[in-house]
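Given next, in structure tokens, is a single chain: the form predicted alone.
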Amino acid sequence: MRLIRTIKQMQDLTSKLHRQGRIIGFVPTMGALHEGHLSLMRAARKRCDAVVVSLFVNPTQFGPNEDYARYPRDARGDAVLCRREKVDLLFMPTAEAVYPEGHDTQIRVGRIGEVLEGALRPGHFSGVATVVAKLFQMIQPDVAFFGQKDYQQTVVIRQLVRDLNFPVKIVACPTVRENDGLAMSSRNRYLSMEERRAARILFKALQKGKALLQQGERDATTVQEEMTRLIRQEPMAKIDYVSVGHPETLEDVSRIEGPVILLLAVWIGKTRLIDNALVKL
């Protein structure tokens, strides 16, 4: 595995790989790696000739009162995990390299980035789209791998790729969960033992919604209300949203007649967690 820190070196190496006819798989991360990230690397290894992983905590996707400064960072431990997964190139640029002095361009992805997470975190998806577009230009991947836990983010990236004609195939990989169902997330590190137990309510709520649908419930409001009621039984939980939406547009549905995406954002103490379940009927 080679550790790359400069954009020019990254571009030179991936250009060489392309000249050799090798298919490049890319896994963008913000570090603090866990099994969910590693599953993306394994998926990339199976499908591609060379695997590139980026470690970059992107400042532009954090709001002024969010956790950019304290976001978990473990570059040395992350590098060990990447080497174990036989990553070819580990890209660790600085914020100054990605956003040099005078940088003043942002990408806005439209309505899909302004609902749910976008409504509660203004500017978040503009920051995500901008950094992903920049990383695509730096790395020139053929295939990029994202986790389905960040479902709306994946929808946003697909929109970005379609609208700006990036020659990149987007692959969404299944959410990796702990034994009790909690979706793996770097932010799980913030949780105390008591909060960690309370966080199981997210998965339980998704299971409740899925069970209702499988039992024949077709009124979206009923499903949303039952999921909400269950979460509110947990004293440590505070709901940002519970949504029953269309899998592609994320718009709320009223009568369920096909696949739906159940989306949650819930605070457990001072930690904000998101999760989802795609239900195909």
Given for the second form:
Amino acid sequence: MRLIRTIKQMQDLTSKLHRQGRIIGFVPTMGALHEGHLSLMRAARKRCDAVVVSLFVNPTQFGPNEDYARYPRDARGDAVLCRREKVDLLFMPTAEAVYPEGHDTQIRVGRIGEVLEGALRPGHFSGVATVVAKLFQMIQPDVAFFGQKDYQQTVVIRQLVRDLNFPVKIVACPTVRENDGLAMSSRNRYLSMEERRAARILFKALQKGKALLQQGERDATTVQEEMTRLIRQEPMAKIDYVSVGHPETLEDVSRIEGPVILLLAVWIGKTRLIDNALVKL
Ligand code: PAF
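Coords for the form predicted together with ligand PAF, given the form predicted alone:
Full assembly next; the chain just shown is listed first.
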């Protein structure tokens, strides 16, 4: 595995790989890697000739009162994991290289970037879209792999790729979960033991919603209310949103007639967790 720190070096290497006719698979990450990230690397390994992983905690996708400063960072441990997964190139640019003095372009993804997470975290998806577009320019991947855990992010990225004509195929991989159902996330590292136990409520609520739908419930408000009621039974949990939406537009549905996406954002103490379940009826 080669460690790449400059954009020029990265662009030269991927141009060379393209000239050799190799298919480049790309896994963008902010580090603090867990099994979810490793599953993306394995998916890339299976489908592509060369695997590139980026490790960059992107400042522009964090709001002023969010956790950019304390976001878990473990570059050395991450590099060990990447080497174990037989990653070819690990790209670790500095914030100064990605956003040099005078950098003044931002991508604003329309409606899809402004609902749910976008409404509660203004500017978040603009930061994500901008850095992903920049990473695509630096790495020129053929295929890019994202985790389904960040469901809205995958929808935003698909919109970005469509609208800006990036020649990149987007693959969304299933959420990897702990034994008790908690979705793997770098932010789980913030949870105390008691909070970790309380965090199981997210998965339980998704299961509740799924069960109701499978039993024939078709009123979205009932599903949403039942999930909300369950989460409220956990004293450490505070709900940002519980949504029953269309899987592509994420718009709220009223009468359920096809597949729906159940989306949650819940605070457990000072940690904000998100999760989702796609229910195909
Ligand atoms: O999902 C993430 O870790 C980040 O949002 C991403 C895609 C690496 C962009 O910074």
